[in-house]
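Next comes just one chain, in structure tokens: the form predicted on its own.
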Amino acid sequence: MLRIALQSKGRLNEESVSLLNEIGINIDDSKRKFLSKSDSFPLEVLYLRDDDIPQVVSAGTAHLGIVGLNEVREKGFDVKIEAPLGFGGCRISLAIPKAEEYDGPQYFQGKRIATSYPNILRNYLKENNIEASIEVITGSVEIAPAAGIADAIFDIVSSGGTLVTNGLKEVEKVFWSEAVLISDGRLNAEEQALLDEILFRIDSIKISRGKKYVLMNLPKESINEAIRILPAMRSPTVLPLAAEGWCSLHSVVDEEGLWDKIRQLKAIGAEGILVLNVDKIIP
């Protein structure tokens, strides 16, 4: 059996549990305990603070973990990144009071910068030959300039609304993060087989994102033009209809630009176009 560490609460917890459920690993989050077992896969879930997950996985207390890449890089523990998961996206940026003039990274020379990510910040400053004082704050970093604790901040940014509320502006995007699946890198053969199955299922979910299943009826003479407009992952399926001179075309396509493609298909005689969501695509 594998043990996976998940964030105990918040958006990353919800999206992690949702992903596990989506790949057939059922977790009853309504009756959550510190340690819970799945009833559909040999996996148990350990709920922790997000910044504890890299350490726990590195120590082997949990075989796997889902955590932000920012925490992996900041903590520096010896873990293996098995897969990016495509959710929990954010960035860590430098921000300064909005009234300040900014002329590039050298602005921070000699400044005090408040952050909860001193190691990532330290690397950035070193790469840019900047000498600055790092003020480590574990919460409410955005208030540091107004409180006189620091001249600038280095913190997670999603929409940027919190910065605006606190009279700050983002000036340097330094580190991009998303949720990742990590392991301790020391799995035995049985454990690795379980991890491989999890990765296989995750791949099927990731491939299906942004895809739509499209089917339509159209005149036979329009098939080649329809295939040009609507290329499939490998090749579309074409089936004859009972009506003479007509066929049905089925294809899985990218959602981007789909409405323009539908307009082109209508122009060559396509009818009864159905667009369906794709749950999973098995590679």
Second form
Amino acid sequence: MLRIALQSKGRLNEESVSLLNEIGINIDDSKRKFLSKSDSFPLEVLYLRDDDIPQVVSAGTAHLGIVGLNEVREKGFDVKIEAPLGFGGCRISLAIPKAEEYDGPQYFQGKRIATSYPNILRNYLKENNIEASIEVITGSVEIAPAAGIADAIFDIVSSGGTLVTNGLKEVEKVFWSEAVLISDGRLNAEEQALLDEILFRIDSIKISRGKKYVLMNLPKESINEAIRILPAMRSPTVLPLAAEGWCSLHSVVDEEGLWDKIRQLKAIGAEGILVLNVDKIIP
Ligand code: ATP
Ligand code: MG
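Mind giving me the form predicted in complex with adenosine-5'-triphosphate (ATP), seeing as the form predicted on its own was just shown?
Let's see the whole complex now, leading with the same chain.
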């Protein structure tokens, strides 16, 4: 039996639970208790604040955790990163009042910088030989300059909208983060086998993201041209149709640029084009 720590509420909760559900580990999130057990996989879920997840995993109270890489780096506990998960993407950036002129990182020499990420910031300042004072704030960091508490901020940015609202501009992108699966790195053979199964399933979901299954009817003479338009993972599947001179072509393709490909396929005579979602790909 493995135990995994997930964020109890907040930005990572929903996607963490749906990732587990997608890989066949049913979690009944509606009846959420502090600790709940999956009925389809030997896994127990522990719901916590995201700040506590790296520590709980490094202490071995949970074997696994899903948390932002930012929290892992900031807290500095000894945990192993098993896999990036492709959601919860954000960056931690330095931002200054909009009207200020900015001429590079040396701008921050002697300045006061407000942040909830003092350790990541301290590292950056050290690497760039900048002496600045770090003001640790846990709440709304972005109001610190207007409140006169700091000259600049070092905070999470995803779209940048909050910065603009607070009269700030992003000047240095320092740290990129996404949700990661972490472990305590001390699993026994049985636990490791369960983790390997989880990682295998997560991989198949990651490969299928942004992919579509496309099938269509096609005049036989257009097959080569269609294969050029739709390169598949190996090679597209071509099946004969009862109608003379026609075939059915199936392929898995990137969603990006799909409309352009559909236009090209129609131009070479494709008909009845179906585009389907792909759940999982096992290479
Ligand atoms: P908790 O109550 O669990 O401590 P929190 O308020 O500290 O939650 P959330 O705002 O829910 O944290 O964010 C959790 C994580 O989501 C962040 O640590 C970060 O990795 C990621 N994230 C992605 N985009 C953003 C964003 N725009 N702002 C904040 N966090 C983001
Ligand atoms: Mg938190």
